[in-house]
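Shown here is one chain on its own, the form predicted on its own, set out as structure tokens.
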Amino acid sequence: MAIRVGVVGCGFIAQYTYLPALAEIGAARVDVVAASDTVRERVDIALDQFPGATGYTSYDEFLAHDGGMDLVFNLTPPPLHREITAQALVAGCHVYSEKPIAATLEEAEELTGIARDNGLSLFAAPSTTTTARMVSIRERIENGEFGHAHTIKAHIGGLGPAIWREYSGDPKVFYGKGVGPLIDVGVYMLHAMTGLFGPATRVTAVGGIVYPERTSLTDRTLGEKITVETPDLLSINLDFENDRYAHLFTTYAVPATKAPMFELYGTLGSASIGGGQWYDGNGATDFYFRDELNVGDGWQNDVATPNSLPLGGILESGLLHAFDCLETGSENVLTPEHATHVLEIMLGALSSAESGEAVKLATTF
């Protein structure tokens, strides 16, 4: 029987990640039943790709949708996470929610209780860790194929959405608190890491703002001013239990850049994910590996992802992910208390750049 599906939030990500990725999952597994956003307009075309949802512009009457909902897509602005997704769990609907979990670590707590006291999953994004090409170096590492797996080296970032002509929503709330290049996308890149090497116990970071103010490209919104307000820049490291680190490099104040996107490196090999490889989760990825006795025989380049899944997205693989754990009951890895951790990490980050001091984290996964 399929899993009655209901998405709030019916925006860019929604209208062009999202709902494709339930049409292409298929009616078999996916009914999608209700939508909801505070703009008809955007209801609507969800309504054009699912004829048989009922649309809604009142949240509290979506939760009240006739016939109910077994899971909900909090695809809302990040400042409505907190809010939207209690309330979903309150009404009894799992939910999956986009990043970041919450604002705080309290409202993060907070939902992770709701979730568990009325027996529900709670599926936080970014779904990194699910996709096949993680999965798949995950399992080298625990098979000692990099010797001593010890840092990971991350870059992720560009000018932000101000300059992408076809973006649909409104640019001026990335670069606002809140947000910012690290809470929009730098947390992918978290996940990766604390994904591969478990909790992170210390972070420190600097950063700022490089372009106070940026002329808005978009389509819907050119020639805007947009007063940038939290830091556009940042340089993250990250300390690890058993000899590990790790280093992430998030912005959005580089036009272009070179950088390979994602590295892994240990005492016996090298993975290496670059800008074209990086956003198909099923992707080829480049290897390096010695042994004690000699250098190697040089990269690997564009080796094949085993097992790939039937979607190739890293946010479609998330949502493979949560149909297979409501179907099967299979165990949910994209957890609230994963997302809590990384929220805690990036919370550490920007008070570190503010203050030049070193913060300690205290939450686990």
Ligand SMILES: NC(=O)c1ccc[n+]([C@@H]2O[C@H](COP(=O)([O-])OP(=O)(O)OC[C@H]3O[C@@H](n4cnc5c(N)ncnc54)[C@H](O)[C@@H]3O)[C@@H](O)[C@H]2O)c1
Given for the second form:
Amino acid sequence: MAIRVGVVGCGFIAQYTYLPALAEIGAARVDVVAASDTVRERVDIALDQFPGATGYTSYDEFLAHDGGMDLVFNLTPPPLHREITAQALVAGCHVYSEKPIAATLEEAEELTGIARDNGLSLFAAPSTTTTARMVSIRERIENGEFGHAHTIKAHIGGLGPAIWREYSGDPKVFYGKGVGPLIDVGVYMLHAMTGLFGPATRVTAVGGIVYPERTSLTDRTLGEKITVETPDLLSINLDFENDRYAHLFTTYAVPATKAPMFELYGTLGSASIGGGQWYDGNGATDFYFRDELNVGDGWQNDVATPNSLPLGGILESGLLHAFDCLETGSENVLTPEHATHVLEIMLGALSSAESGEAVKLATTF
Ligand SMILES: NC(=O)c1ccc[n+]([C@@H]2O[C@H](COP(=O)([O-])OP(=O)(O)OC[C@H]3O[C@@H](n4cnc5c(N)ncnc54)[C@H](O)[C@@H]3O)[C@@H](O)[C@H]2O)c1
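Coords for the form predicted together with the named molecule, given the form predicted on its own:
After this comes the whole thing, all chains and molecules, with the earlier chain placed first.
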């Protein structure tokens, strides 16, 4: 029987990615029964796509939807994640939450506890680890193809949503306290790094605010001034157990770059994912293997990823994973414990950039 789905937050990412993906996964697996947003027109956009669903502008009424829901997608803005997720779990629904899981470690741990105590799954985005590409890189690491895989270097960001003309949400949110490039996009890389290397043990960072004020170029808020309240540039270093390291550069202050988005280095080889490759989770990767391994020398560009998923997007891979888990009882890898650990890294990085001190990490997954 199809899983009964409710969507709360019918804004940009719902319209752009989640609703089309739910439609594409298909009615045999997904039955979208309810949609909620405080703005009526956005509810109606969701109902256009799923005419059988019921629309709500009240979250309480949504949670009391006649006929029930199995899984709620929380696609609201970050400051609301904790509250919306907690209420859906208490109402007895599995939850798939957009990132970040919550604003503080205490909140994230509380959500983990509510899910566990009620025997419910909490799927925490971002789903960087569930793409076909990351699954295959992880297998290559485990098979020893890179020798000792010791370092990951990642670069993500640009100038941020203030310059996305077609963005229908509020770009201001992304430059305010509690968001910024680290929480908004750096989080993808931190999930990938920790997904491949396991929990980090220490974080150090430098960074700050390059642009104290931004001017919105999005159509909806054109010309509005945005005060930047959180670092728009951060250079972060992580230590892991077993002599492993990672570096993340994340920003809303860089117009353009030719840096690869993600590179992995081992004693016997490297993997490199460029900006043109990164967003297709089924897409190709460049590899370099030293000839001691007898698999050739030099770069092998655009190596196809095996075991493509039916949907190639990074976000979409998480949806497919959640439906697989709920249908078959297989293990959730998008755990709240992992998201909590990444939240600790992000809060530690912000604190380290301010204090100049390294921050030891306590959580694990
Ligand atoms: N925009 C992107 O490219 C992108 C990509 C990946 C993930 N995300 C994540 O998705 C989430 C949403 O981002 P977005 O860009 O879609 O923002 P958005 O502002 O376009 O959408 C959020 C929606 O939530 C609604 N909302 C606010 N309070 C609500 C409430 N109490 N009950 C019901 N609905 C409520 C808003 O009216 C809005 O329509 C964020 O967590 C963001 O980090 C966004």
